[in-house]
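A single chain, nothing else alongside it, follows as structure tokens in the form predicted alone.
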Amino acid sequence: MSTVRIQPADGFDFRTDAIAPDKSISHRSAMFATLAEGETVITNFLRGEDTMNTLQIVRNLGAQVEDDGETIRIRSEGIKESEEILDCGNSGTGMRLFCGLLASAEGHFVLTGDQYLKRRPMKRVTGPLRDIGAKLDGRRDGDLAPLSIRGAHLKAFDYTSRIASAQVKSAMILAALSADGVCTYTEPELSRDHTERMLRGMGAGISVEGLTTTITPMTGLLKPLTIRVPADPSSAFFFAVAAAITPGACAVLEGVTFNPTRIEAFKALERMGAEITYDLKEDLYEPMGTITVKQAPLKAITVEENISWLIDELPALSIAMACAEGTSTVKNAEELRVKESDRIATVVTNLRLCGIDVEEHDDGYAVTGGTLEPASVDSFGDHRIAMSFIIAGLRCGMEVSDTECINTSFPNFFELLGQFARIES
């Protein structure tokens, strides 16, 4: 277990084009290569533990993978049965999407993960996949990993989800590509749409009207991707919060995706009073550009809409809320309970240790801004909790334990932070 101590920071001017590449797009670019004919070419792939596990799984499924450290080239002749257990590490995205991808593949497959992933609920994916004919099982009747999948004939479906989840939607879309007819998937609000954008760019028959996605099964292999993975806005957001809460600070974050379903947290921070500008540079698979964030006095807000668009950034946003004037409220965020940790409970626990008045609700919390105090907090094995409270330390000093988990999503986090902050380990 590693413990990190961070000292309070003064105003800073920080510019970087080295924010961690987007985790969601990195996972998908490697997975979707198994559906393509020809060579998939990926640059700026996230070299975190979770995404490298996905790349290894793609190898185990029979793909030829060449990686020179800068460019990854993948050739696949279809998914092959693996004699290896497929280890997703800490990645719920990896496990849930592979369930959909492998549900119709010929052969038997076993998905597992680390001690934290094995505790996370999977029935939100395994349940609807079973309903369309998938042969999928695991502990607690398919709710917990390891999961066993035997490829099966899948029925066409018209599925209405009760939750807005990009992971569930993506798993069902991947299954629909091999179903026996046209499928529809409807969600209560639009969740992140990388799967639809990328597969449509590969030639898949996918259309979106309102909250309903229609998927036509593949008649052959798809076109390969040639993609540069943009910087991850969820990772960039830690530095946005750092700038927003540090007097005299400015952060310029280059190469970030501007996908509307991914920058909602920046919009929330903007509503709180932070000065934020967006400079679009390109738009192929994903719109990309530069985001500039400058410190300004923050005020409380209520976050209750488009929750699925900023679910991963809520722990970091809670740090901004702790520094704002008034009481901020997060609602409709039950999904936080089933992340790498119970992020409602872990945010509340750690903010209270920092002297902040916070009230826990079933679907969120209310944070009354005040003066952050130095504290020793636990990451609970959750990379976003770890990084959020390290950023909090820029205001008051902080000791955060169990920080190895940061490597799962943002391997160069400390390298970038060290450009303007004092860190001890």
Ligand code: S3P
Contents of the next structure:
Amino acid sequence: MSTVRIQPADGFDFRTDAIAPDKSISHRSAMFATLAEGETVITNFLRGEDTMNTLQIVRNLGAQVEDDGETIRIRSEGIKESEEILDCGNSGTGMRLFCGLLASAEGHFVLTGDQYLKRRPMKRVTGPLRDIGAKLDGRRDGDLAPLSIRGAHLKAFDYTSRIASAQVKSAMILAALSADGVCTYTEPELSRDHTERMLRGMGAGISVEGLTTTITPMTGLLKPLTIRVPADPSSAFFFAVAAAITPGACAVLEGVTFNPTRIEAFKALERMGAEITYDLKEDLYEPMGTITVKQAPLKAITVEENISWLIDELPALSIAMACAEGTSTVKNAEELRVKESDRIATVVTNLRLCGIDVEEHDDGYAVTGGTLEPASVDSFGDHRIAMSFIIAGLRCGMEVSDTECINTSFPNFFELLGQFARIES
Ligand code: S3P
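Since the one above is the form predicted alone, can you give the form predicted together with ligand S3P too?
Now the full complex is given, and it begins with the chain already shown.
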């Protein structure tokens, strides 16, 4: 359980092209290789625990993986039954997407995870997958891992989801690729769309109209991807908040994806008053470029729309809210309760320890900006809570315990932060 202390920082000029590669895209690039004929070539793959677990599972499913530390090359001849238990570690994305991918694969598979993942709800994927014929089970009638899957014949479906979740959408799209007819999936609000972009790039029959995705089953294997993973906007956002709350600071974050379903938190920070510019550099599968963030006085905002576009950034945004003038409110964000921790409870608990006035609501919270005070807080095993409160420490000094979880998504976080902040462990 490593505890980290961070000292208050003065204005800094920080520029980096080394923000951790995107977690969502890294998971998918490795998984989708099992649907391709020929060699998938991935550069800038996220070497965090979550995505390395996914890569190991892809190996366990029979793929040949060559990794020279720079480039990952994957060749698969279709998914093979594994004699190993497939360990997704801390990753909800890993577990939920593998449910969709394995639902029709020949054989029997067991998915498990760490103590946190084993508490997270899986019925949102096992339920609709069972409805189309998948043979999935787990504790609490298929809601909790370990999960067992026996590949089965899947029926075509028209499914309307009540939650805007890219994980559920992706699991169902993966299942649809081997269903017995054309399928549609409709979501209440657009969630991140990497699965659709990448599978279309591989030649899959996927079209999107409004909130409905139509999937035509594969008739053979798909074309392999050659992909350079862009930097993760969710990881970049910690440095955006660091710049926004530190007088005289500026952060230049290069190579970040500008996918509109991923940069809503930057837009929210802009609404709060931070100066942010976007410089588009290229557009292959995903638009990407440089985001520059400069400190300016922050004012309170309400966040209630397109919540799935900034769900992962809400803990870090709550730190900016704590430094803003007035009361900021987050609504319609009940999904926060089922992330790596109950992020409504963990944000509220930790902000209160820092002397900030926060009201807890079922679907979010209200944060009244004030003066952050040094505190000793816990990460609750949640990487985004750990990094958010380390960033808060740039204002006031902070001690954060149980920080190993940061390795799940941002292994070089401390190396980058150490370029302008004093950190001790
Ligand atoms: C992810 C989707 C989101 C997000 C998670 C990654 C993905 O979860 O919170 O960190 O890669 O599809 P939901 O789709 O469940 O909202």
